[in-house]
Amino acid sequence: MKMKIQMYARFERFWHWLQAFLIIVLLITGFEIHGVLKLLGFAKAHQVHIFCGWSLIILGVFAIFWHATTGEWKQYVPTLENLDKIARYYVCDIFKGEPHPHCKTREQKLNPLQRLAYLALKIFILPLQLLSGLWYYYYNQWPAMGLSGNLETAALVHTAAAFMVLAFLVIHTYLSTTGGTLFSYIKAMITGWEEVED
């Protein structure tokens, strides 16, 4: 039997499509500046650019705060139990029709290998795109702050962070049609409600 529950609060969801947008935009004014890309113009691009980064760094003070008082950091607490199954299910079981192996709850709204990419994303990628964004872009001060470096690294490593992002986007983006129905994910990641197992 189903039932319909509050799965997401309405900052969550805010602060969901709010970063999904602003790194779509990064994306593309990214991809821009390294012209592969022509839509608003070199000058422009980089304005937008430098715009939404900064935008995405006073969003993610405001998760994390967020996070830290509501205690739904718990929520990305890695753990390896039926992490097997879990992996079994999008590798094979998927395809088969089979019930997700993850009983959905407001308290364990992940599964062990969403934890895992989310934790990833939190920890890793983001903070490697941010950081390494500053670091490019701060470049000419580096003299002035005792520092010294290769701008080609900077732009690598910035440039690796953002494919990062796309990949885990793209991926991101394909399970989450794949609820009970095409868009039952993203309805609940819209409307805060979402239908699970009583």
Contents of the next structure:
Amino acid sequence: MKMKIQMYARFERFWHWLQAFLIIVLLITGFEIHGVLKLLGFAKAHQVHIFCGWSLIILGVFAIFWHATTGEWKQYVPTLENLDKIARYYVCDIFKGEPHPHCKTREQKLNPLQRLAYLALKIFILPLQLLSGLWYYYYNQWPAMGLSGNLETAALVHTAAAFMVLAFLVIHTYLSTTGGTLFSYIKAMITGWEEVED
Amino acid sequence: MGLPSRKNCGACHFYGGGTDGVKHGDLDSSLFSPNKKLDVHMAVNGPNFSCTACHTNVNHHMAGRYSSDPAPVIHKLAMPKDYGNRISCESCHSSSPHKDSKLNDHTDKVACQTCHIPRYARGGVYTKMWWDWSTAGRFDENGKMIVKRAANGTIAYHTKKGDMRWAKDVKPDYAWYNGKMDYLSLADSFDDSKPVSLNRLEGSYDDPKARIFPFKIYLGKQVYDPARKTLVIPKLFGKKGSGAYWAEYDWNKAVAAGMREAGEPYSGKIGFVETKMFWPITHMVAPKEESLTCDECHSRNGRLAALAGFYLPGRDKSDWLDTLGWIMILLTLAGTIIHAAIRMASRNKQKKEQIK
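Beyond the form predicted alone, can we have the form predicted together with its partner chain?
Okay, now the whole complex, with that chain kicking things off.
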């Protein structure tokens, strides 16, 4: 039996899509500042990048608050249980048309692999991006803050983190097409409603 | 007509080197009565500053000489009189005059002049960029002096002076500079296998007093002593028989006479060496709309492309990091494409089997 349940809360969807938008704009303007693209010009790219950066920080504060108060943070508690089955599914069973081994519910939205991947994004990649970004941004205040180091290090750490975010984005976008139909996961993230096994 | 002071000072300073605008690229007769586009400070339709508005002087120990005692730089709203006889842009504007804080962040490394004087010799007067003394002294078949003009009307060759090139509306060159400059003296020997710098700028990225500063680089060829590898002074003016170059057109005699008069030693040999000289650009501040845009510096081949030794966003990157990064992105893309292809192929196969 299949039934439809509300998988994602209104705030969660808003957060997801705004975050996606900001991260994509940050990647584009960031790579322009890095000299890879020529779209807006350095001045505009820099301005938009700083604006989106601060916006993402504010959004992040709200998201942390939401996760903390709703207890949704528990979704990311890592587990190794069944990890092998999930891995086998993606490299093998998915081609045979077999069902996903993880039984997605409101309480268990993320499969063990997703838990690990999203946790890595949230506690390693994005913080690295954020901290190196702030470090870079406040470069001129370093001496006053008693910090030292050089601009190149800040810039390179920030760039390295950006490559990781881009790689995450590629894989994440691709895996969003592996639901029941190509767009069923994306639809769920838009409407909030998802069809699951009873 | 401009202020009397600009006329007085300009009478000497606009004609340094003999003719209008020869030496400085930023001080020429167009500054007698400039408009705002040429110089926002001296503009007759603007503040109409005299030279002495900025150069508060004490017996012609003028404020504003690039020397061993550079002007103070870090301070808020002050007037030149507060700094004895040294002035700088910051004396009036402070070092954070912009609403955009990122621009103010630059003033510790980039001189105001760098962003605010995008080009020099903008007033229509040509400034001399190249002067090759080694070709001087040629006469035509009638024994007359030769004067050739370039297509733009400037003198390209003159028997008395040799070959020269002039330019106007020129993009400056840039160098780290802390306000101190050393001049090559007759006693200093140099490496003559490459162009000799007649003056040396002090400063580097690590010097907190140094800024990226705009310069006119004046190139040329002049007579020197190839044995001692030093500069020499030729005698230019004088009667026939005195050895003066402009009387006899013989460099050997001119240098012998010049060095004898100066009482300086020389080997008796002469040659020609390429020279270069840095002339700071500090006048002809353009309207704010014409300040350098970010891309002029923050791009792979921007104005600062040749200035090494520090990280400049948009210009610099780490080749290995970028290579690794893009390889990782290509691998993830390839991985997803292959995965998707297998998914599609196996789905088609399953469909066919179902139909059977």
